[in-house]
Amino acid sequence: MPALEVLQLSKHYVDAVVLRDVSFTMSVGERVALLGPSGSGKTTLLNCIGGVDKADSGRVLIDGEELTALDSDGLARLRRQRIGTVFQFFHLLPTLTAAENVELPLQLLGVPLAEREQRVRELLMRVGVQHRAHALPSELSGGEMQRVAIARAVVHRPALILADEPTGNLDSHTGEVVLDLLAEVVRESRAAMLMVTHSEEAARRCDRVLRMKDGALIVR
């Protein structure tokens, strides 16, 4: 079973046409980058394919379940169980520390407390920060802030990660070492991962390449 089947997406917003029947899958463990110019249509799709926006037609199914048929509630389980994001601006929350932050995922699922401390300290040493554990992201570096981001996203153990431009703010050494984390937890943890990036070397480091110009994919 694809970890991610895209079928047909399309969407417009008054005269504008901003997805145009967007098809592909994704298999399990696979790293696919999406590249295309500013306004092609890349964060539309991570969107509709996250959940956070709606698709005009079309499907999209994460590990086999169809999150375009869901009502709000499944649809918020789905994103809570299946889905990890990695944003260019962190989006930890701020009067969280590290530890916080990478728990919140697993508090919403109710994971027992004891398990939540274990996962939450293994994920934090396994990305490098878990000195930095009991501070606030106002009190971390960006590269650090990225670090636990990625920890948040993959804390519950997701079928489908997105990363939206995940080293777009970092320097070139620091989004190195991101990129290479987050190829290191992809794989260590089987989940597929869609990335979308202007970064031609990000896109190098996937197992493969996808493109869109004016809402739909090329071929190239």
Contents of the next structure:
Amino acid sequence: MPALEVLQLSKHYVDAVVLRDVSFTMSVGERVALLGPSGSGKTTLLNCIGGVDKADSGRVLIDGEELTALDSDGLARLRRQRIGTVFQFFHLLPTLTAAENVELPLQLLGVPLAEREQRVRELLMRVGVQHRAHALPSELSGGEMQRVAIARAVVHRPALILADEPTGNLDSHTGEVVLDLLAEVVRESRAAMLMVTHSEEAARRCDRVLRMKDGALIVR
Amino acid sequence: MNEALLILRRCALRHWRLAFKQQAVLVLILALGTGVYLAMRLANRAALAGFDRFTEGITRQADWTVQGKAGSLAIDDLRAMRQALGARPVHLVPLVESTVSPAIDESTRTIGSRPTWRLVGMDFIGLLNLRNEAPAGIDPRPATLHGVLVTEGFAAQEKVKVGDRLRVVVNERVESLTVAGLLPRMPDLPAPPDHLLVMDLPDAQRLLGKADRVDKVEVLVQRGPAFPDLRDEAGDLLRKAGGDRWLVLDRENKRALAGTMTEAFRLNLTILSLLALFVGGYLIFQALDGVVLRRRAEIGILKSMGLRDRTVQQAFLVEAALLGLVGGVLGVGLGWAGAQGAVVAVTQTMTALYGATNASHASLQAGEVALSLGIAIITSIIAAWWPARVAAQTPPAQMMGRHAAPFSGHRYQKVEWLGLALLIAALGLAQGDAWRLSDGARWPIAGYAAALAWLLGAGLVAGPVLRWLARWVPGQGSSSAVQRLALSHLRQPSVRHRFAVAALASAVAMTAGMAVMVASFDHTMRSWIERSMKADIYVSSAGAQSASSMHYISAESVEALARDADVAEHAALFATKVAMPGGDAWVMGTSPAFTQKHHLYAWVVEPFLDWWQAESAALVNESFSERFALRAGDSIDVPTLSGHHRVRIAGIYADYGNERGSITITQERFRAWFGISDAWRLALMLKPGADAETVRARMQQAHPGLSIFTQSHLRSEALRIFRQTFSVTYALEIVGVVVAVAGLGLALASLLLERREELHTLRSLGMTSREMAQTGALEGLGIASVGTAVGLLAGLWLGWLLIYRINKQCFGWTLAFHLPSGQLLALGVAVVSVGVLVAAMVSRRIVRE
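Having seen the form predicted on its own, the form predicted together with its partner chain:
Up next: the whole complex, starting with the chain shown before.
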């Protein structure tokens, strides 16, 4: 069963079409880069797949479960169980420490405390910020924040990871380190990853590249 | 400033149009705050004005008023004044005055509910001399005995015309007055008050039993180039001639004297007005904070286009000023309308407590309008200052981006220390004495400063308490994601959390403080009434509608009532007003045997000698001791008809029926010093088995000019009058709490708006809308609980301050501290419950947006 199936997804605003019959699939463990100029519909596509935006028509299936048929509570359940997200601006919750940020998806799933603590500890060590576990986001560097964000995205072992320009807010050296780390962690977690990026370099580290223009996929 | 106005016109005002409802609510909040403040001031002013505006509509505003120090003035005094002034063009207008009430059947037994009219006796021939012509409508020689001139308003209100008769009670007699004519409205003079009855002086003297005596003399100096000097000279001459016999007062002195009568009442209104303004300002702050948050992107764009920080700040402050102006104008209208309703209640209370005033409507004063508008605008600008500063100082990138500013709680440590410093300062300020003005009036400025410092301090320390408590909530590790998130926000409270909890703590503290004061007042009053009102029947003149009016019961009536077959014991109380340096006070003549036998006095300082035996000893009440800064053992000079008598204060007693101060001497000494043998009040003890109500009804039938009350009726009336004074308090307490809770809702809305990106992240992590709303509601619960807890604790000390410092310094009464635990518990539960409810509703709405 594919990790992600997108079938004829379309969306338009008042006078502009932002997604035109977008269709593609991703298999388990596959890493796909989504490239395209600004305004081509990359982020809208990502939001529709993540269930935080609604398409006008078409279907999205994650791990075989059709996302477009779910109500808001169903979407929330799907997100907390099967999707992990990495943002360009990290979006760590500012009042939670690094460890608490990583622990949050497990808490939402009701994972017992002992198991949560163990998994958080292991992941923070894996991404190399175990020494900053109790620091607030405001006390972390950009690279450290993105490492924590990666840990948070994979801690609950999702089937699909959505990454929206994960290195867009980092310097090139840190960006490369983060990309390597992301690739390794995703591989280890056996999740599929759809990464929106402007960077050809970043795209080259993925298994496949999708290109978008004016709301349509031009290279599959 | 031009740029700021451009932004205002192009952006802010367009937002007003687009978000019309939101702006309308803001304007209404301002209008409500301003309206409450103005209504209270106008109503109070209208009721107070009744005290000193009886004759201005007939003569003009007097340049000086001469009053006897030991009560009334003799005709010889009038001659001495004329002699002192020589041939100077100065008119002396002698007056007698009294309150009279219509004779109504005894079924109307609610004190203060009957109309009270002011009867003024003026020399009509003197008026003729003053104007060089008989004023239209004033016949200098009214042929009718007991003929009175009334205003058109009075005639319309009482439905009387010329020739009709008015039955009134004077002292204990029912007299018939004839409406002899209507008082004309003088074009260049203010309208006389509607409750004024004017009578020719000799006739009024006969009616009131004041033959050859006048109550005061109004002095009118001829206008002209020499007026200022002549006025001052006349004042000096009269003062010099007066010596110990009379006082010479100008208009300001008179107003101040009227003002001192209602200090307690005004204290209550002042506190409540401040509460209304405080909560109004807080709501504006929260609302404008929300406006800034909603317009973040727009501000960011403008700044990225080169708009300076200062201009952004100016634009918001100008917008706030405009909001204040619009709200203020609307508030003036609301305040004026509210004052018309409030003036009736205020007048009734003042009449019952202090004497006749008969304002039926409150007129709009230009000064009051300007003050209200100014307050609305300034409150709005102060409230907008912080949001405007945030708008100006936040970098454009942060405003245009969707991510929130990082936590910066450590910046507020200084503020927390400031809060502690303010609390300590409040403790110090509370020890300060009242500021005594030259006329004897006291202003508890240190007490007010202590209250303000305490409220601010309590608000500022509530933030750290919130953080501290959130850290110590048990089971954080095993708590749900919702709990953990909510607690994490409370552990690191943002400035908005701090404002919300501070405002709630301050509002609850003010409400709790007032509740403690009112409960203590009520409790003390009840104890005092039980102690001092032990007689079975109380008698006063039916003309006396207030606790301070001067109507007497003749010695014959006292004798007749005392001889009643059911009366076992009687005691008459004698009273007159005297002028002390710094204002009027009362001298009472009492029966020491009666007061001792029945333990009527609640001692503040027990007498150190048998005061009734010592020729030069007296008792004073607590108000007198506080007002004139005198203690037991000190001596005072009492002005009497035969000159000053020096007496030593032997003891001080509590007296909650008189805030102006009284000196008590034996009735024998009183009669000798003041020549008054008529009683002011009479107390009767009945024989065992006698039914008080039956005896009262019988006595009332025999003496229709007297008000005769049983003990239980008088006690309940006394309590009713005091509770009426505080009735407005309860309504405003509720308003204060409701507004504070509404402020909590607005604060939470701002917090969630600021955290929109965080909500987006939580949504991406799989949190449901319900869970996110629950997080907001839990935060609301934390803020409401801590704000309420800190507020209740702070309110206890504020109550102590109001009772033992401000109240004591204002009108000299010691109240026993009484904790209304049930009321405070209900307040706490109500605030927390409503707070959580509001927080849940706001969170749900914002999360769904």
